[in-house]
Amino acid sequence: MVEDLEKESDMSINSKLKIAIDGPAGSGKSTVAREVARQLNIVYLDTGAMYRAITLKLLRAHCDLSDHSQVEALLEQTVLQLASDERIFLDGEDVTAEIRKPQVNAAVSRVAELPVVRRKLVRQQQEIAAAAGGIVMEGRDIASTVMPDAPFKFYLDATLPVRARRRMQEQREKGLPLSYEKVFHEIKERDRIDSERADSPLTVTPGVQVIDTTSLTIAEVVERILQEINPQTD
């Protein structure tokens, strides 16, 4: 269903790094994870994009999410391709921009809580991690489920108002002028669904370092993570 993400890797110790970054919407995890991967020259994987692509597929098919056999049948007919430049292809179509639109935002948590979807994608994410060597993987269940043995595990968080403002700004930069109130309530509801789902809920597992990004810049968060990975980093 998923073609492995590929990236040239040197033969340094970085090629063996496994870094898990979890957190709720608007915590900064995608931007931080991307930059950490860039500085370490290893693979970056946004698992949320995979769930978004599946959500788009199910929305287009007008799939009844309560019909798990229908969902599973559609998954078996789905091909995801993840490019090293972060583009994502759904059945050969570049849907990188489409999966960030409001209709997908509104439905992705409901799709992501389906066990049949999680089983498929978690297995593929683990295969990607094994093939990639060094990887920074971010999502909501990376430390708890996808890469529980990763030596470096982080959970980024921020206050709900700050996360809502960040997400609102992201949407406006993409030409989607959503109100603060709408974004606030969408994120609050997504937090509830992600935290309460029975299968791989959003949670802080033992051994995970929590970083409150509320008053930190992206560069400061990246530096904290790099210092944890390599205390000798200047």
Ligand code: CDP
Given for the second form:
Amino acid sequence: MVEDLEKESDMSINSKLKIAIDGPAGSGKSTVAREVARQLNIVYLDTGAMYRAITLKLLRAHCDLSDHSQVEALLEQTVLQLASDERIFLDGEDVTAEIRKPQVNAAVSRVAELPVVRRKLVRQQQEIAAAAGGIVMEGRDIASTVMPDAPFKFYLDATLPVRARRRMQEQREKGLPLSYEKVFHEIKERDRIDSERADSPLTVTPGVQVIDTTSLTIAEVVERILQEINPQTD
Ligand code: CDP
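Given the form predicted on its own above, what does the protein look like in the form predicted in complex with the ligand?
And the full complex, kicking off with our chain again.
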């Protein structure tokens, strides 16, 4: 697998900024992470998109997830490319929209619990972090596994009903109307699998700052994170 993520960072100030943002679905982490990266002029990496793209590949191949050698063989033939505008390419095809579809939502946590998948993607994410200088990386295991030495680590959370409502709204805006009940149960099940898996589960690790976003706006969460990084900023 190769990656094309490149960004002109502000080498003088921000090149060593490593910021980890973890949290469950609908906690606001993608929007927040993207905005923090924009304001600091550093790379933004959505690691969930990588798990989603691999899931799409395995779904299309009708892969039996219990057959680890089949999964491994497919992974070996996979080329993931990440562009700085957040488009993601799977074997040369732009799959940015397709990885957000319900069939990928339903399967991704089952794929993400496979150690062979995690090993590959974590290695790739660590290479991207090393090459990037400053980076905001968001996912489920960034503080615990991908960038344990990052000086700034956050865990965003919100109540399940609020997260489900946010996700439903996002899907509607993309022209994918789903019922509240369906979204609620899908993210609840994904949270369960992500938190219970043996390999680098979703959890709050020591040294991580937890932000409950239930009644905060995106701007307020971004502000809180920026304050933490640079307490002198107004
Ligand atoms: O955007 P949303 O919060 O719905 O999910 P995502 O960030 O796109 O991640 C999709 C799935 O990928 C998660 O539910 C996890 O199963 C998996 N994932 C992971 O295991 N580790 C990561 N660092 C990122 C995502």
